[in-house]
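The chain below stands alone and is given as structure tokens, in the form predicted on its own.
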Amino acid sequence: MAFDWSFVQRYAPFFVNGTLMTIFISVFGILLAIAVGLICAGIEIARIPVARQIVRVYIELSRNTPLLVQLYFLYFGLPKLGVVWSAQTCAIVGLGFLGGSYMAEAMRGGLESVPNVQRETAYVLGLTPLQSITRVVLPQAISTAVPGLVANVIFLFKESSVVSAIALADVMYMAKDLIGMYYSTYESLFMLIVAYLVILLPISIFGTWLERRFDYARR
């Protein structure tokens, strides 16, 4: 069966809906990951008794089941208690859920990583406890996370495309409509992957190059 271009022309407009859809939610779902994980990690160094206990709950049970029972319960078990969210919410927050677990081990191994002796040091040159986090431990952690938080960018843009299951007309939803409806199946995935490279391609090389740079910085 030949390739049909003029299909791939006369579709990508939707393509291009369904991707700044997926950027959307995705964004927006990393953003929450970062803070969900931030506050986990700093919980988790800092030791501090139930609320650690519960942390470790939640990364265990965020890790352990699957984005797409994680967003049936939001879309589906919710209104079950009175709580309605819509379909973007529900995306939001799911991947939100889901990556705050591995965001915050990304950012608990970056805070472990740096010696009792630069807190102490800082302490001695009068730094005050923000000072410290701020000027001496975060800059250190951080370089030492990158490749942990990139990685964990590109995981959740990938997943993602689970969100398509409670009607969501991101990129995959697109593409799978368009394969129910005219069995243009060859075209359709092409302009998937296509889309997907545009999104994820540039992250993964600024990610590589945020790796070096650090990696500079720190020798």
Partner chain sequence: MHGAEILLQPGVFPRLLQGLWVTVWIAGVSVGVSIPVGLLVGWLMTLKNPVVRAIMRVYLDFIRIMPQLALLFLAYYGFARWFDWNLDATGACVLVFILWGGAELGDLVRGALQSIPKAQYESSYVLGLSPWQTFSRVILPQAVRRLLPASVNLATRIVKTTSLAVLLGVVEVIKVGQQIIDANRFQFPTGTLWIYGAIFFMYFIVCWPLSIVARRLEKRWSHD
The other form holds:
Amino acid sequence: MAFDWSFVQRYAPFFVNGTLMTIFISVFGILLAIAVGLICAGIEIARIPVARQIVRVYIELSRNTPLLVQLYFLYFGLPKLGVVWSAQTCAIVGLGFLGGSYMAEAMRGGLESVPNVQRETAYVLGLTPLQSITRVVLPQAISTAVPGLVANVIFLFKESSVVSAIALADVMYMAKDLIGMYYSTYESLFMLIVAYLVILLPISIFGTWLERRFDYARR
Amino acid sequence: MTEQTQPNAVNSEAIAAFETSGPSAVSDCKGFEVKHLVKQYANADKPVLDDISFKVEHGTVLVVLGPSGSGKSTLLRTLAGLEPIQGGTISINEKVIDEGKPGTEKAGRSNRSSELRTRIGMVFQSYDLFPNKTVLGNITMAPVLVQKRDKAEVEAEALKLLERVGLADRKNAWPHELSGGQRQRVAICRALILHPEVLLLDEITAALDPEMVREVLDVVLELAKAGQTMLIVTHEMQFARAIADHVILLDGGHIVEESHDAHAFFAHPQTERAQQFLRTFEFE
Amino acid sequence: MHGAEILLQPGVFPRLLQGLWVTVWIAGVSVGVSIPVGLLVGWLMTLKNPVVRAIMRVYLDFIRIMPQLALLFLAYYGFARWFDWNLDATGACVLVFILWGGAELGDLVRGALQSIPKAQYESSYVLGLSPWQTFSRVILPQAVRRLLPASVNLATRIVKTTSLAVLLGVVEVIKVGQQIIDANRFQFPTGTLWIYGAIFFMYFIVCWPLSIVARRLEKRWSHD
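Structure of the form predicted together with its partner chain, given the form predicted on its own:
Starting with the chain above, the whole complex follows.
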């Protein structure tokens, strides 16, 4: 069977909607992940007792279990405890739970990569602790953390494809649906690939630009 | 641009002298003094620095020698306030700026004020320029932020300092674009612009390629001629001999020999330990 | 809370473990085959030939930018039609994981090979070692040290991604869990929570030791 362009034209709007859903879920999931990551990295750097141990346990659990199982637990399991969330909420919370640990590790890695002599120099020059952090430590930490953070953003956009498993109508779900209904394998897979390229290529290019922008050793 | 905008009359002396290359007057009460300093780390059975006392007269250069592990670097770090001291005092012009307190073995840094910290400059062995700032940004940050000086005035002085060390054309370069020797010269400018009463140099040429050592040491020699008070830890014996007004040899956390006649010290060391130490630099 | 008893029903735990075995088997075979594929891909990536380079570039970039689930769909639905190749769901999973693992590992191999200083090759040459001796005795041991921690991490990622096999209909641990939930719907209405909780920890128990090993290796070898 040949490639059917009219099918693509007819069903392209479905993929546009699916793409918007993927972007919506991913963006909010990533924002949540960044917030969780900031809090966790802060707790680890400040060495707050007890909270620090909890953060460690969370990071290990989050990094060593698949998103699909996390989502099934949230979507099918939690209602049995009386916690009923919509598929969208589950998807965003799931991405935030998964991504939070990755973001935390990237941020902590950035902060720890700043050599001690930088803090010491800031001290000897008379900078206050706040000035030392905002003017010396953070700019360098961000420069080291940016590549990791960008990789995490791309990773989470890709992982968001899994939310189709809890009946959220993202791009993945659209493709599966159309293949199932019309046996339109070529056309659906083609649109699936195009949709992900449209979403991820700009992010990937922007990420590379951002990395260069923050790389003091190259700009 | 003239120097009358410089705010601190006492401190600006060294810089003014640096720029005119003339020696400055030495007065008795001025200088940098350490009395009975003790540095003890937690979980260590004996102190790293035990009862160290010396005075660096204003406008003179003290060279601290010693084998590795003798406590030289730790001494400089305590003087800069990077490590709290457990006994003794550190004073500038007879004013105590740090007093040893037992029970601070685990503490991170001394609790010196920002203002006090600017009065002691330090250059480290490893390149410590801020990679996120240009050469000019590195030099002007602290005077503007800490001393609240006028940005234009600070920049003008920074340019003058850069010119002195032969790097005026690199003012907008990033640290990674500079050679090791150039970075250390910028680090010296960054310390000098605060007009410190004393400048601490911790093996600043140890990480450099041999051909870059000279360009950095020349700057330091010129500073000494201009009357900048300095305390230098170095392994360059020729340089030490040329620059020192006053030498101490540190070993095992103690001063084993002290001399106010550097030439005599290098020619005829008094103690056996000093003779043995100096022999390790000879090849016959 | 007595729903937890579902886990103690006869046959439930053994069945879940059987499902877990399928998961581990798919991941294990994929990782095992990925290693030689990755070494080959890594070597190809270091070649100067522009055609080979371009092909490897497109291969790596495509694999990297596509979600794994999309790749699984491509293999499962697409290959069957394009090549008339009747790949079953398990086969599609293994194939995708090998292509994915091979690409990622290949990039690691390339990085490791290129990070070895030229002086290592030159001193081997001066010492009279043959090219093969240089590679096997000098270069490879150093490359492996740079390679291994990231490879173990990749294995953890492959194990986690194996969970997606259920979406193609492979009967692995999640599918078995769903069957158990369905069979006990009336007897244990809260069974869902416990079964998915149990699967969550089963994955954790498989992946966590791998993460620890990767971290240890990284710490031990990062100071060389």
